[in-house]
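A single chain comes next, written as structure tokens; it is the form predicted on its own.
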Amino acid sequence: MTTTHRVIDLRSDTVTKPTPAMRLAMAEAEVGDDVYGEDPTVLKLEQRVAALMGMEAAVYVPSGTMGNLIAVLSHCGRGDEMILGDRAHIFLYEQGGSAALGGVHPHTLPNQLDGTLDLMQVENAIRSENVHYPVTRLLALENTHNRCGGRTLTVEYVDAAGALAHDNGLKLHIDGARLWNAAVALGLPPGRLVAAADSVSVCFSKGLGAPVGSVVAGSHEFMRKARRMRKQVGGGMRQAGILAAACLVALDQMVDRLAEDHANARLLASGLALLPGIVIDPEAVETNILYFDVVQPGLTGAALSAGLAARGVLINPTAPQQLRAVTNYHIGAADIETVLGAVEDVLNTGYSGALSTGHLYR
């Protein structure tokens, strides 16, 4: 007989799995043409996201990096900028949809530990009128931030970074894949994270656990060119009300239990943190994902990734000596402790054979 260990997954929180509850609501759901406008399943999901986040209307797409795209295609033309981080999920991980389909030229500033900008430094990228520069037209940040570990950006700089923007005749887009983690670290409602912005997309298929989607939201005339962009990148879909019905039960049973993500989060940080071998700040862990380094002589990140998963646990690393870890909802503290067990027995151990690739997207 053959015995099948669990898998401990911390790739990432895009591995989680519908819960029954979606599956029963994906079966059930009442669907129409979308691209009609005709999906009532889909129509409710859009009106929910834009109430929640305080803005005129919304619009399904079918993944985060759609999201984002259509976003910055809607706010700028071909030739024109967007600034954002150097660390940036649109910048490092979209393929540079919106420079390949929109012609859109980034320009990049160092984020800062936290995952915001020096707006002074942003105020200075702003391009003056000139024939020899292109027009700068957007501003885009992300909360949470994936590259500088889940880090929040406050109300207050949020504020101060749209208010920056629209003095400067400039738009605030934010990339909130993971909003709703920020929310509830935060307390906040999720909307007053974008009071200051004027689009944002939110995702449903990371720590909400939906299998598909993630809406964009902002005002009506957005929203006009947003559709029209999604149908110009092929996003538009049909009967997707099967699909947004899992986000309907994600909003209702699966936002308020990040704060266990979190939770684990910050306990797999604390125990990290006390094995020799392994540099990690616990106190800059604020939501699900954290980094650590590994700065034990002949041991790489991609060596101990490699040892976990010979032990059933799944770490990506992200740079020669770093991991990222994720915590999600299949993940609970009994996980932990196994996890961290698998990291000792590694660094004690060491580990030889060959290595697999890590890769980070989301």
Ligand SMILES: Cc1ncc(COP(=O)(O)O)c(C=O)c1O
The other form holds:
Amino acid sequence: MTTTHRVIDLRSDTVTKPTPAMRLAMAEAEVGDDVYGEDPTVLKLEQRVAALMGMEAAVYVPSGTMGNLIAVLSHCGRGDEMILGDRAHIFLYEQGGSAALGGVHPHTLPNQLDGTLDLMQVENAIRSENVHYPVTRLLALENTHNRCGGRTLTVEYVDAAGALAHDNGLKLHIDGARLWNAAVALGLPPGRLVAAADSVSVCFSKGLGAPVGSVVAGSHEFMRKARRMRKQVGGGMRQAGILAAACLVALDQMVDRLAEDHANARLLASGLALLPGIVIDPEAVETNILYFDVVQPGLTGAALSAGLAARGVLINPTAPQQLRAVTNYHIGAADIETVLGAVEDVLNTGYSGALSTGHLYR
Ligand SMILES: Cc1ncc(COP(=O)(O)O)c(C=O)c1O
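Now that the form predicted on its own has been shown, please provide the structure of the form predicted in complex with the ligand.
Next comes the full complex, this chain leading.
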């Protein structure tokens, strides 16, 4: 009798699958044509998210990438400049869409290890009036910060960044793909984390486990532009209530449990820190994302990843000697023990099989 081992997938929280409650809600969802603004389930989701974010309005979009795109293109015109981090998702993993599709000029500044930007550098990067310069219109931040190990931005920092932006006539957009994780980790309502922002994009298809979708929130005036932009980039959906229904279940049932993902990430980090050949600072793990380095001679990140895959554990390499693990709804504490055992096994026995392609996953 063949025994099938369950694959432990720590590649991302984007791999999460809808819960039975979501599937039921999807099947029973009230729907209408959302382009006409007639889908009651989408409208309900948009109103709830706007209220949660302390903002006037919101629009449902198919992805976080589109959420960020329509936000940037609603704040900036062609040739305008956006200041963001050199490790921001918008800069690294969205194909330069805001530049390619909207002609927005990105001005990157180095992200600090904690995901912030040095506000003095931001202030110095804001262009003055000069015919040689683009006009700086937007500051974009990310909370939690994916490439900076799921670190949270504090309210004090975001408030200060917002004040700096507004004092200089800029808008502040927050890529809040994992804002729910930041809110749970900081013990604050999500609306408080974006109080200083002009717009935010939040995802439901990551730690919250919904199959599809993000929501962008902001003022009525901003939303009038964003809704038009959504249509222009092909994001106007019809009976999208079927998808929005799962997002409403996620809001009711999947936010608080993110604390379990955070605890499992800390459990994994402290276990990895005990393994010779692995370097990680467990104190730096605040939410569900962790990066660790493999420093065992002759063992690369890709080889460790492939060795783990051969043992039913999926963790992606993100650099020659670095890997990223992301805990999620499908991973329990017992799985963490299995993962640690698999890592130790590869460290002890090495790996000489085919290397994983190792996409630099989001
Ligand atoms: C910080 C951040 N922003 C935006 C996105 C884009 O979301 P999506 O995959 O829904 O386009 C991701 C994806 O993982 C992300 O990590």
